[in-house]
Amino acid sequence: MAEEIKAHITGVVFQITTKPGDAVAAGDPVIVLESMKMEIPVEAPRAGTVKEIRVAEGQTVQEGDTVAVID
């Protein structure tokens, strides 16, 4: 079942560390946000396969925005 991964803080997408098709374990970083000059990883909530990435590097996201989907 697909699960959305949401940003837990407002920030700028600093780095996308996975791509669709990548396998991830619970706690693996999917993207890294930059907020207040700090790098904050957004982690996979469970093991699965990245289905889609919904952001681009340099994009601003708000708290609660969906940044990726895993299966």
Contents of the next structure:
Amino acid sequence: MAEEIKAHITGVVFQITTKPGDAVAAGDPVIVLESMKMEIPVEAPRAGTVKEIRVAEGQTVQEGDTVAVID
Amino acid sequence: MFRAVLVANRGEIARRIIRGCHAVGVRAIAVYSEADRDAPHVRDADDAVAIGPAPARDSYLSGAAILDAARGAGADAIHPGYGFLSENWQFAEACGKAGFVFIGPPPDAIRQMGDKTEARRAMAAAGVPVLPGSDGPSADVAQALGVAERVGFPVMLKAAAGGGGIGMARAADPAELERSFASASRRAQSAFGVGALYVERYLARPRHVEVQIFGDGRGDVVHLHERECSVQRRHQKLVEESPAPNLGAGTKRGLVEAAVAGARAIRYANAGTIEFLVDADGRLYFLEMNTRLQVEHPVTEEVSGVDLVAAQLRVAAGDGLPWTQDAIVQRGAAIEVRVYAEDPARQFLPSPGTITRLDIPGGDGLRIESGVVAGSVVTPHYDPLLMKIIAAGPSRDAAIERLTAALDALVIDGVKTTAPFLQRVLAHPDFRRGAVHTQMVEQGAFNG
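Can you give me the structure for the form predicted together with its partner chain, which would complement the form predicted on its own we have just seen?
Below: every chain and molecule of the assembly, starting with the one above.
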């Protein structure tokens, strides 16, 4: 079942470390946000396959925004 | 003295420097990114110039945009503050070539102290104690392993091209060093553009004590005593004070003599800080030199009665040092706490947002250095420091009491802050006895 991965803080997308089709384990970083000079990974909540990345590098995301979807 | 100084920074430090300019009768010119159009530092200045979009690399880190702003506004000097371009020797050099005085040391001192292994060598040559470790940077893990085997585990891996705790990792054994090297190197590469690391012997539970120095560039150097800065998270300071509590007279003398000798050896000019680690036996070791004004400079000002920013302007304008060593005396005690937009309950995660309410405390012996006002938007683009609260008093206990009352009265709504955590630090029996070390926060000593 598809599950949305949400940003847990407000930040700027620093790096996209996965792409659709990638297998991820629970806790793997899907994207990395930069906020207030810190790099903060947004992690997969469970094992699965990345279905969709909804953000681009440099984009500002708010806490609670969906950044990716995993299957 | 200068006609006008461009302040190449934002937040509380830009406001502090603008005040310093006004104290010596100089016009202050602010710069601002699109996100900072309505920021307090813009209003404080005599003139303000837009320098680009919100991301720091396009605005406050753009040397070209800042030099353009300085030309357009008729400035004859540039004060970099801390962070951003303050320790970028190429920027300091570009200021000089463009005809502006860079308010700080010459580019070569910035370059030399920014290269952390070269700084180690220069300080060791001046007789300043350094930790056993690398003679130069290690680009690969095999070389770092060799140094670690020589000095003995555990060791610290550190970024050769920069400080501030970025790209730092502790390794207890060869396997951990091999695992940590790649990630530390990647972080160093991303922050400083150089992935090389160096190795130093690890000290368990050291104190961080630093010495404020000031040089005239011709070999005359004075010290303005020490600051204790051991309460840190992620190798960044949260609480600073002067004098350092429970510092033996021999250790104190060793610190200030080493700092002055080190600064003299490199013919240092303007304000600088030499940081040391002090072990449980009072032995001191050079950590790094910061070739700029420090965040925590107010505690030194409060106990010594000097204006460090005004002194920076005077020395940069070609005057000699404004004080002799004998005239710089520590009186009473001063403590600073840093109020960051971070959530201490979530491992100090950044907490951007809009400040919906702000009640700033006042009273005897209190000094507030704030970069925000009610309504300020705290963006994810910059450092999370909101304000510093500094309390001074005739004794350390009196300063702690004033600071505690100030934090009780402080109200910041809209973002999470470190204020509740700082309250727990000030109330902690180990802090009260002055028994602090750099690993207390990570070890959970102040968890609520």
